[in-house]
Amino acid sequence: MTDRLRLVTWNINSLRLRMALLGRVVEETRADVVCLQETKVDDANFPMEAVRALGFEHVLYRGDKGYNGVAILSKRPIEPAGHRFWGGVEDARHISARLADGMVVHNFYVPAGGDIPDPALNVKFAHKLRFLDDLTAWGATVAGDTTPRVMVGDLNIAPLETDVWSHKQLLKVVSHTPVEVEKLARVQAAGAWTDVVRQVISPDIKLYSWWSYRARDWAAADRGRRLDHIWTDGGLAPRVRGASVLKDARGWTQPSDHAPVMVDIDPA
């Protein structure tokens, strides 16, 4: 029987800059699989040697020079399960891997969407909405698949009122606007996804994974948002036994503005 799988997702905000912090995350979580977003490194310069030194012999990555970028690091054997372009833009925002037990992990970095929540005035927001529409269409094609599947990443949307520090004040702020929340709900419904972090941690509890660099004292203000998510198919959801956000990582030296999110999944 395969041991329990510990999976971590983290927007690292530059892999090469925060390699030491990745090592600390790996040491503290003892993760089997780590999905990274915003690696900000092109494929030719991916730090494979340093990643393997952390115990990850199986690595998949897709990068853009200086921005975007996704990677899946695994201590267990994996094989490529494909990638796609979303929202009409050919960039490195998706990669997927298949584990030996057949489980497929999809790692996403959804566009942030800029500052103005109006697609007519903001091309970045328009791209984000198209990206979500594509995810909805794709979800409908995988919803009936019996393959165990996981969808993780920086989805750049905080859907619940308890996923933001102030629901009322953020209704017109990109990441918590009604149109984004509605479209993310459509993505989830189309793919028959279960938000397993909120399955473990009650939706009544305030929970964040991102705190702005702009805050003078982020911990004291605690004005966070839950932008980073782990979803599974309905059949896999009952096997999820734990979930947490490594909030302390936000306070480390030269941190990412995101904290790692972790789940444990029992074997079949």
Second form
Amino acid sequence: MTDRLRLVTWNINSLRLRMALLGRVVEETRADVVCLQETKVDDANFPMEAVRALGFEHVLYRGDKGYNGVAILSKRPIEPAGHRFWGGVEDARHISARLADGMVVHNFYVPAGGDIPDPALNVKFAHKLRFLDDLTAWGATVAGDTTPRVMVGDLNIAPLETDVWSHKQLLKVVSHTPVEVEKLARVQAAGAWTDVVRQVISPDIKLYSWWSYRARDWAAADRGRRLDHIWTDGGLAPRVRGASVLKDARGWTQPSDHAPVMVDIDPA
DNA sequence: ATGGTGGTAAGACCA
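Since the one above is the form predicted alone, can you give the form predicted in complex with the DNA too?
Time for the whole complex; same chain goes first.
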């Protein structure tokens, strides 16, 4: 039987700039599958040889020149499981892969949404809300699937009060506004998704995966948000054996502003 | 406090 699967999701904020840091993440976690967001590289320039040198022979990627971009790096065989556009904008924010046991992994980069949390004043926020509505509609179509499914990525929303450094001070800050939190709850309900990171780590405990670059001392201030998520279907959730945020990576030299998030999944 | 920092790519734009 296959071994336990170690799955990592990470908004790397430029794959080419941080290839060495990816190597360190892979070395320290021995991840089997790595889902990346914000690769910021178009497909013609994807650094396939460097990724292969880290041990990933099976790679799927979609990128835009300088922006967005998602990739799934795997040490086990995978095949493409489709991708599409969300919220009516044709950008590279979704890719999916199917492993040999049938498990499908969806990797998402939800729009950040700009600064003003009003869709009438801010087209980026409007796009984010439409993206979430599309995820809800899609979730209803996969909720009854019998094959195991995983949804990971930078969802750019911190849903719980313990997912932000100050619930009260972030209520009007994009990523933690009530409209976003409610829409993300609808996405989760429609797809019958389990937040397996919070299944392992109590919702009572503060947990962040992102800390702004705009802080004198990000670690001392610790004004983080949990924007990066790993969800599974209900059948798969009991097989999740561990979950963690690699907070150390935020403190490495020239880091991403996001830390990797990791789970282990037992074989069926 | 309406800035602060970082990436892309050579301007603003995005986060």
